[in-house]
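The data below hold one chain only, encoded as structure tokens and taken in the form predicted on its own.
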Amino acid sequence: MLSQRSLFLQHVAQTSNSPMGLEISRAEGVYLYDNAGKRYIDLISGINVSSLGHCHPSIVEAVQQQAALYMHTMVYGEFIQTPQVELAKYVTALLPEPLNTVYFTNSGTEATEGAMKIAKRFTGRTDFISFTHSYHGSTQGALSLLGDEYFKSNYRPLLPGVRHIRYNTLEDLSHISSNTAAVFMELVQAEAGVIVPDDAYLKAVRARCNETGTLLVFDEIQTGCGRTGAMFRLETVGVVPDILLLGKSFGGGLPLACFIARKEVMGVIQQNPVLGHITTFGGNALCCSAALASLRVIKEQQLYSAVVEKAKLFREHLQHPAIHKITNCGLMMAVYLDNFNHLKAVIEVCLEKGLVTDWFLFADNCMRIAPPLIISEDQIIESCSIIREALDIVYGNR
């Protein structure tokens, strides 16, 4: 009889030649457990998804209650489904007033695609601006925005009219013109190694978009829902976009994302043609119930208020000669080592010692740290101890 690993490799499409291959039997809080009962600290939250950890009781209860009522009933936008309505009402109440209309999707890359469509339709323009080392998903439109040629070169031709400019570089803003439908930007460049822009730069981007009639799209798929020390990072930078993208942790562990805009912008998909943007499963009732429960816990318990101090604790305990520097925005952190081979070896040792971490797409010498927001001080200290031990083993005890 074939093992689960053999079946996994045989029947599940692979995205690399060396998958992590950890077989998970259950998960709770910040911990994952394999089929042998070994416990692992999940230091990356399933890549910024499980902000309340795994199987949070409020989310589990919400999903169970909704599952007993109904799951799928009709394609998005036709039936009035209470979980969708309540979630849309709740999330828009947390945001600046212009962001008042929500379109639910299954994933962040679909939110990007939807935002591209409404930007083109609303402005009547076809060009886009994105940034070097940006990541907005991997479907065709989102891949066109992606700012790294290695990940896109073998999938060309992609969308024409996309220009990539340098992040946090004022002189490049002149490329935003009256032909630009929208500027897509992350409020922190996660996959580039957690690059945090100046607030003044973000204000300059907003001003340039205003001058040229260009829509500004903020991608908070990774930074949203408490990760950076506020419910949404846009709160701390004093800039309001025309369109906001949410995903990953937004769904509380279930597949849900969205793009949010003012009603005037979102309204372009209603006619000419009717059903201008449609989805079967976007806004699924179970997913919306999980998302609403998750947002309520984060907001009501103000879990984001402890993020800065927890990040400081990581920095205090991640002192090692092999670490070149650490960048972070709240509990989105990048630990810089010298090269990918050493980092990969460190990650493998960490896994052996019961800790899951990873690297970044465009910064493969950087260790990713993005733990559940509920991680305790003791768990942070334990995690850092494991990382230091792994560094000692890989680099030699310096």
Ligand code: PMP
The other form holds:
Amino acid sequence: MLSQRSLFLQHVAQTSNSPMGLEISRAEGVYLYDNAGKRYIDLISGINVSSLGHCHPSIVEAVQQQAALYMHTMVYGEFIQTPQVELAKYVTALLPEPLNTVYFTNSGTEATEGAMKIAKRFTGRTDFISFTHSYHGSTQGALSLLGDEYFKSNYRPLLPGVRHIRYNTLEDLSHISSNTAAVFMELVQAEAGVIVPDDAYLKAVRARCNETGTLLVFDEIQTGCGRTGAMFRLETVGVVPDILLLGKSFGGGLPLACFIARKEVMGVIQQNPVLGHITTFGGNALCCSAALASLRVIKEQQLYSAVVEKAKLFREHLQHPAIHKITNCGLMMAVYLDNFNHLKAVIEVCLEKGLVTDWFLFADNCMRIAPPLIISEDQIIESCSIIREALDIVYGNR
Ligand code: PMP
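Condition change, the form predicted on its own to the form predicted together with this ligand:
Shown next: the complete complex, the earlier chain at its head.
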């Protein structure tokens, strides 16, 4: 009989030749357990998703209750679904005016696509600006925005009219013009290895968009929902975008994302043509119930308030000669090593020792650290000690 791993390799589409290939049978809190019962600390939250840890009782209960009522009733936008309405009300109440209208999608990349569409319609323009090393998703509009040639060159032709400018570089803002429909930007460039821009720069981007009548889109798919030490990073920087993208941890572990804008901007998809953006499953009742439960816990327990201290603790305990530098914004961290081969080896030793970590799409010498926000001090100290041991083994005890 073929092993589960063989069946996985044979029948499930592979995205690389080297999948991590862990087989998890259950997960709880910050821990994942494989088939043999081995325990792993999850230091990456399924890439920035499981912010409350795994199987948080409030999320499990919300999903179970909703599953017993209904799951799917009708395509998006037709029926009044209480979980959707409650979530839209809750999330917009957490956001500054005028971000008051939510369109729910299944994934982050669809939120990007929807935002591109409303920006085109609202401004009557077709050009976009994004940044080198930016990531906004893998579908073809989002791929056009992506700021890395390797990942997109074999998928051309992509959308015309997209220009990539340098992140955190004031001189390049002159490329934002009266032809630009929207600027898409992450508030921290995640896949580039956690690059944190200056607040003054973000304010300058806003000012340039105002000058040119360009919509500003903040992609908080990784930075949102408590990860950086505030509910949303836009609060910390004091800049309000025209469109906000949320995803990943937003769904509390289920597939949900959204784009949020003021009613006037969102209104363009209602007519000419009617049904300007359609999804069958976006805003699914189960996903919205999970998202609402998750946001409530984050807000009510102010889980973001301990994030900065927890990040500090990581920094204190991640001192090792092989570490060149660490960048972070709250619990989004990149630990810089010298090269990919060493990092890969360190990640493998960490796995053997019961710790799951990863690298970044455009920074393959950087170890990704983005644990569930509920990680305890002891778990942080234990994680760092495993990483240091792995570094000792890979680099030799120096
Ligand atoms: N934006 C950012 C900043 C992301 O990190 C991601 C996912 N890595 C996306 C968009 C796309 O989200 P999804 O994978 O859900 O399509």
